[in-house]
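Here we start with a single chain on its own, the form predicted alone, put down as structure tokens.
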Amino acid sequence: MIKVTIDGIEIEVEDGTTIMNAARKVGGKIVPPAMCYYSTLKGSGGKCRACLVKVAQGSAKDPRPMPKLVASCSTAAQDGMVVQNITSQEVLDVRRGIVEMLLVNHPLDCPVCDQAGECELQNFAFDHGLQRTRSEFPRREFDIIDIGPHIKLHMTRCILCYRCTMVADQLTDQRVHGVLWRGEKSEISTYIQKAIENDFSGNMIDVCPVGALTDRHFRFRNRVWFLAPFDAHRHCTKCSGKAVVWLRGEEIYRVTGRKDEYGEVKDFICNECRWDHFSKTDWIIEGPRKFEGWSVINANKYDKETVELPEHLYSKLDNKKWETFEGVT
């Protein structure tokens, strides 16, 4: 075990733990944002540069600071290391530039994007972005295409995080899509217009941090804040069968994998669970899905036991029951 200090908080972690995962053990605002890193996907990280941090002290043996900011998702913590994240103005300034770079070609179509309400780039831009772009160049534009019977690709929204290619590599041996061309012409596409039809292709949608890969069956049918997500499971011979069913009334609008607090799926689900079982009788409902208190998905749903909000918000409600957000700020 080694000791690492992140934003003044000392934590003990196993040797070999990355700075990112060390920060996640503490939790809260000191956790660097991640647009490409995904703990369950080998080889992910180090591409978006959103998680850059400042190492003010390399280790107890070598206290010299690192000369440049480092990617916390791919840099191993050392015993005695001192890391600055939100306490470093240099980090915050660079992070603002990273957001601006990611948004250079990203379209302003949040009002019609199916990822709205659960978009990692939306949250990242809200926390660190500028109010307007400084770019005067035309944005890249691509046609919206179907890359299989279940998935629609909006390449215009893609930030090239490579998650979709990695999940295809590691869950199936039939990957038929990848990154074509180089530089600003790089794009995700299928080889010779092949269709993506493997049994785990739907996980590409779950791991996409933006709205580049969308569910053709759920497109434009509803908004996530109108739906009530519930943990559910079923007996499945292909996957764990553990999923989240999104209900409005008695109707299931979509089925997704279970994401943790960092938006990562630990147990990937098969396409049969995702698209072939839209009846409540097909599932064993476990209970409401727990989300962060600030999530728009929580609006007008659930009670205090389901979500996490500061205690002062509940003091305004009778019997501390959260039945509505009216009057609560």
Given for the second form:
Amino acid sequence: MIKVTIDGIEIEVEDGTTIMNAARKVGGKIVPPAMCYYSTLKGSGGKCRACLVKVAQGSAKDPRPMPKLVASCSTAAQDGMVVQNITSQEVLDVRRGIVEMLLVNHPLDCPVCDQAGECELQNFAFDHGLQRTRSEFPRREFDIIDIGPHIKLHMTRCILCYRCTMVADQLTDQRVHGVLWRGEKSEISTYIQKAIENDFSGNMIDVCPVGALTDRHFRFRNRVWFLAPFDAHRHCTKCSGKAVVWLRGEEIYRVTGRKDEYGEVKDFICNECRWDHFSKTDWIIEGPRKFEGWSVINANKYDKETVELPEHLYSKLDNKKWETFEGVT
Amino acid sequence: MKILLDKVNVAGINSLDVYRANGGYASVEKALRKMTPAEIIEEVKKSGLRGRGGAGFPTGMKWSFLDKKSGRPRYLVVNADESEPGTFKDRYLMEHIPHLLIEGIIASCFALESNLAFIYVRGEFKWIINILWKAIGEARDAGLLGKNILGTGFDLDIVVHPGGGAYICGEETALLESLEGKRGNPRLKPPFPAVVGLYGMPTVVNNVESIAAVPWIVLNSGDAYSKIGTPKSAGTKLISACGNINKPGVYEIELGLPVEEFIFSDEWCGGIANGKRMKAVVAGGSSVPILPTELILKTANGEKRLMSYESLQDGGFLTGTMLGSGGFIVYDENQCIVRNTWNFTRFYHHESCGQCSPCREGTGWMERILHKLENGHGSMSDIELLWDVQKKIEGNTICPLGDAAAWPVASAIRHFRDEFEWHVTNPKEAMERNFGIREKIEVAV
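Here we have the form predicted alone; I need the corresponding form predicted together with the partner chain.
Below is the whole assembly, all chains and molecules, this chain first.
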């Protein structure tokens, strides 16, 4: 066991834990944001640079600070390490820069994007971003294509986190899509228009932090904040069967995996659960899904009396403050 | 004093017979017959040889980090993916004296106890790949490669691998990925290649020039090498000089040569072409900061600037630059720094691998701002914006390509801000002026 101090909070973690996971053990506001890191996918992380933190003291043995900001998702914590995240202005400035960079080529079509409301980039930009973009140049353009019978690809919205390729590598039997080209022109695509047909391909939609991969069966049918998510399960031979069903009235609009407070799915579900069971009788409903992450999904659906949320979320969810825009920073 | 290019002018030196007749492969015989691997590493450490690829990391120290205890196979990878604008030294070395590289690889592999070496050659160097294959074939026929070299029981094979033409594959971990047949994205470090490298095995990645210096060190001892040059920058370095000078080309200099002498002496660059005045110098390939005349000839303290790692770095990024890979580009008074910076940034935009967001998005953004400024559509706030964007890229990326893209922009704004402002205040002239080409047209008429 080693001791790490993150923003003045000391915590004991196991040897080899990354700074990100140590911070997640503490929880709350000091957890660095992550756009590409996904704890259940091996080899993810390090790419978006949103989780950069300052290491003010390398370790108890070698107290020198690290010369550059380090990616907390891929840097192992050392005994006696002192990490600054939200207490360092430098880190916050850089993070603001990262938001801006990620949005330089992002189409900002949130009003017509299905991911809006549960989009990690939206949340990240809302927390750290500028009010306006300083980029005035044309954004990169791609055709919207169907990759397989279930998934629509909006390459314009992609932030190249590589999560979906890792799902294909680690969850499905064969990867038929990947990143083509390089630099700004790189794109996620199937090679020579192959279709992604796999029993677990739907998880690519769940892991996508933005609206680049969307569900062809759910597209444009509803906004996520009109739906009420419920934990539900069914007996499934292929997967755990633990899912979230999204209801409006009595109708199931879509089925997804169970995302935790960091937007990560621990139990991936199969395509049969996701797309073949839209009848309420197919599922055993457990109860309302608590979304602990800061998202518009929480707004207007749950309040302090019915759902317990971490204390720091209430101020933002207070309906009165929403009306007067006081809580919006 | 010449070490690498000493015999480059001997006729037919690229064939094995001539090379051996001129004392070639003597270091292999000495190393394999008389020395132990640990002794060679010790000599290289003593020599103070620093990596010639750009970063200047001590080669001997890099070798001593190689994980030998685990007993896994070890590899030597020679980085010949030379694609930095302004640098063409490895190409010259491999083209004219390929056996020197092979000799260095044999001695290095013996020191590293490695039985397989790779040369990762830039894909555009197609003819060099043929030269290397021919040289390796000759060496193998002569018993210098393959099983049981010179009857000492040491086995070694060299694989030449052509790259696909990506600048990023010159970054050591991206090179390893590419060599493994994957997409050339840099890896996250740690673990470093010395522990987990090619195919997960301990690997040393060295530049062509570093490896080519090893035979001389083996033959003449590390102490002799460390006496050449300055204490912190030992030995000789190939400098590929280009730009507005009278004698562009690849020169081997002793480190510690004054920059002024290098540019103006007839032995080297031979002064500025066409009797023009010098304006700026990029001292080590496109990725190092550009310096104006007064700062390249003298440091901020008024000392004479020398061609060495420490003297060029004097003053940090405010008034200094870096030796880098030795691509020495000289600009005369007619050259436009804004256009030049745009040109460099366009290169980095094109070559960014697209893995991490600051570099992927930032290089393109910088290129567009610079293009706007260069063509007279910019405003003063664009200069501030450009400065801010480069600051957000520098140091926040996975590999040094982000830094390499940010430094030229930062230094151009720092030292030539007036020129950027001129482009803003004189948009018409900025649009009309076509640097370099106009003169040629007038001459032709």
